[in-house]
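Take a look at this one chain, the form predicted on its own, written out in structure tokens.
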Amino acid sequence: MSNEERSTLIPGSALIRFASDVLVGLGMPEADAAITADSLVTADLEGSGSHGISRLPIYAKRIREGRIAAQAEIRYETAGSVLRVDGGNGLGQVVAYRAVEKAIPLAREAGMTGIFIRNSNHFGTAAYFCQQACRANMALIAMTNSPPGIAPWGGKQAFFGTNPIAFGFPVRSGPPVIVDMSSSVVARGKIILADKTGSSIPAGWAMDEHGAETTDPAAALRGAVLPLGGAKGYALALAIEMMCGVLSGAAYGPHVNNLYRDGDPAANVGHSFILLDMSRWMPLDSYYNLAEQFIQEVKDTPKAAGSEAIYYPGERRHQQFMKRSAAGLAVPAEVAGELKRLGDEIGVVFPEGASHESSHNGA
């Protein structure tokens, strides 16, 4: 199949507005709907599109079914410097928000704040929490569970999520440091994207239900994604389904129900957050020194042949947001018209837009 596909170039600014009000016309507060809206149509200007507005019909069907609620009640408890969520079975994006929001405060008088979240869903790209932190001049490290996407090293059945883990870090003069991976190969959501756009997935992402490997992305929904530097991979899976279903007293491995399966519960997806106050190691700007420094060495190292520039983790996905921004984001076809028809259904116009050959670069 080729890598062309027909698209509809949309300005990100009216893609929020889109979601935004379909998300209000569900029921759910402006400021939340604003949170998630904005979560979802950044994924797409950096370039992670499998997190990105394609999600909104799943999210708008399982708000109308009640599996999410979409005036969740958060409940919150700490204890010392420890921050335990409710998230009342409430978007992802909006209970992970509300969180590191309550949380930065006590990461202020305490230097660092551990936050537990148990009875959430899918929260987008955990980029976007570091970002909330860095913005507020901490760092976070932010981890989530998901249902079962990769099989335990040596077996051939899902068990843990893709649970991705992310670090963020504030910068004086530049994009922040941002490292956000899946301890998949891929993000399960890219072959979730593959299979709506009908597209094929590399060799070497996932294997069928058989354990046999696929590039169908049916057979690797089917079956499970393989785990990023094969045993290492399944470690660090498991690791984080410790941190954020144990410890939360979230769900864990197979018992994290499927957003995009029919008839499961809710989902009780569970998050965990390490929230660092610099400042209480050192002064904010010895920090902004030091790592300025540290990242011009780090650009400085001499290139390999071949190689133009050395980029730093999130540079280069502050440059997709800039140029996307500028010039508007493909939105696939399948996408859009699944978007209108959802627009259509609660009487929200989807942005008009123009026609685009893209290489599977936008939402």
Contents of the next structure:
There are 2 protein chains.
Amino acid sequence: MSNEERSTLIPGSALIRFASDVLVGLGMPEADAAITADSLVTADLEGSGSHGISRLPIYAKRIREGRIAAQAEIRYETAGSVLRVDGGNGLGQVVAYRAVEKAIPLAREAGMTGIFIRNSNHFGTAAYFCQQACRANMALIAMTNSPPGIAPWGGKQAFFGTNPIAFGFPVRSGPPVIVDMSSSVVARGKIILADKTGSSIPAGWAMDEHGAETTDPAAALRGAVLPLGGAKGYALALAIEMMCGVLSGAAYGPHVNNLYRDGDPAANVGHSFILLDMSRWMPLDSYYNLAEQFIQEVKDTPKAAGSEAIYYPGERRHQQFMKRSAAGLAVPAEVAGELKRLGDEIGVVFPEGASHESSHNGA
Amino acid sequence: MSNEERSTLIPGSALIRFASDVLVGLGMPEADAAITADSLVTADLEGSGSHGISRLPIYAKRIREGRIAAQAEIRYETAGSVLRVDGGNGLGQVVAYRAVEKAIPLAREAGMTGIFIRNSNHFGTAAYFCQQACRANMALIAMTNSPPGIAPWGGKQAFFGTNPIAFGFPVRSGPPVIVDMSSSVVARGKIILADKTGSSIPAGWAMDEHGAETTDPAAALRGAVLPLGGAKGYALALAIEMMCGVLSGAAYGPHVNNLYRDGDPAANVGHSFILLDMSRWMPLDSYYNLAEQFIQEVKDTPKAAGSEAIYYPGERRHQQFMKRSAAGLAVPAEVAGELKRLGDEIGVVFPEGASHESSHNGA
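Having seen the form predicted on its own, could you give me the form predicted together with a further copy of the same chain?
Full complex below, order starting with the chain above.
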């Protein structure tokens, strides 16, 4: 992606209000709109622009078409320590957040709650729900499927989503440990964003529809993203697809419909979460002491030549968040233009920003 | 590894009896010895020789020294849906198998049981316990830590184990889906085996103790294995270390002691499992139909040029198992010699095999 592109520097809080107002304008309850807006802009602030506010226009389009429910009727059912959730075709951010919220008191009781969600949609970053669990002093394992992105090993046609697995562990006096990795070499969102900004993608990311490697994001979107570490990434994507599709009763593989393809029916994305309340089996204080000691030891290992510091997963994400929360988010001109048009249609004013020519740092 | 090495072709069943007799000779209860022997030889038959019977001599050495308990007193404690296990410093194969066995009726009740195990040892392949769960019509997520193998990202000294994560899902009329991947580029066991057989290792597997890439297995064992997919593998190894070390109360990182290093105290390896009884929330028949349909669709995707078939994870493993169960296992001369000496010391006769010069196919 070009490091020199026109962008507008906008405070994160103004973007959150904008996105929230747009969603309310589309008929979403205020609290749900606030969750979604916070999730999107948090992704931008953390440096995961591909899952940020650049997604708002497509969400809005699908809500207006009735393909995603603005007012989702979410239904819950428990079976032992398992919470089953029908997302009522709501936005994934809302469905997943509500499901974790519902599961927290259950995990307080049982120590662990499995959450299987069907009938949902794209939920943004899995990290967001890990952070939600960590604020409740709990750990979370989060997985989701997504529209076909990865081909089976030995195949040439996308079948599995780029299916991320994420882990969140709370830390007492620092940002939580957040591991959030797709089972592809890169998140498909990065290719969507490159396509949108007219940039090429690095070699080794994707194959075109004939199975040949490509640096053209449009060809990659017609083809498949390469799995992480070859056959291992394939196996991981398949396991996550079983967790999120087969076990939840959601769609799987090519049956998960693509948000970006006109005319598709509801996506029926599935998520599966495992929420852990460690305080049920060890004093919370002991957990926090141990986690802190563990992290410190990781950071204290001898550094390789040229490495300035060792970061734990989630630490850089937090640093980015703090930096951009203070400085504002550089929204690329294309994305800002699209958001402004969306705001105009709905009657929400897109926030003014300072014009900015610099390295790409967000949305 | 050389494809032309001297080996002895021995039936798997004879190797199981040998390993079991050796372990009983070392004071292990018969049932536990049978589990361990079956686990080791199954790994060989499936093509995971690095976790196979070649491990028996070091297990035996440590049992004789009292560093691993032949008669482990395993203790269980439940907290809601979580089963906490103190492995009593038994062999990991025994501890993990008993823990899953204990958890199966709990998962029947609750739909899901989290199992956190401390005070255990190397457990062989995680796949073995996935298969155990699948025989009970359940799914399993299995993780374990291990002695330092992977350096933190930006570091040059091994800290995390090569920490595998595994998933098992039962299939009605075929081998289960088994995903079993280390968070390193390769399992450290493959480097141990290369060192034992005097072979070099491919570039891209490991760094030496100075942080430089190496193809010398001995230097790699003093250094670190490279994480899967770079920073992602580091993050995954760290998450698994937290699941298996921090949350279980076992050792973590450099505190996990190495089986191969003389004079170390008990390893205090930690495992963490999540056992799922889907029948608690969907009819088992529906699960099996859906899983079968899913797998068939994966196998039916268009093949890439040069690819003969698409296999699901666990399928090749099963084919290898069937083939070697029929043909016998080619045990490399070095391994056979070591096993024979061990047998002689304990008074167990090492099975005769047919001399064999061919490609390496097992132990």
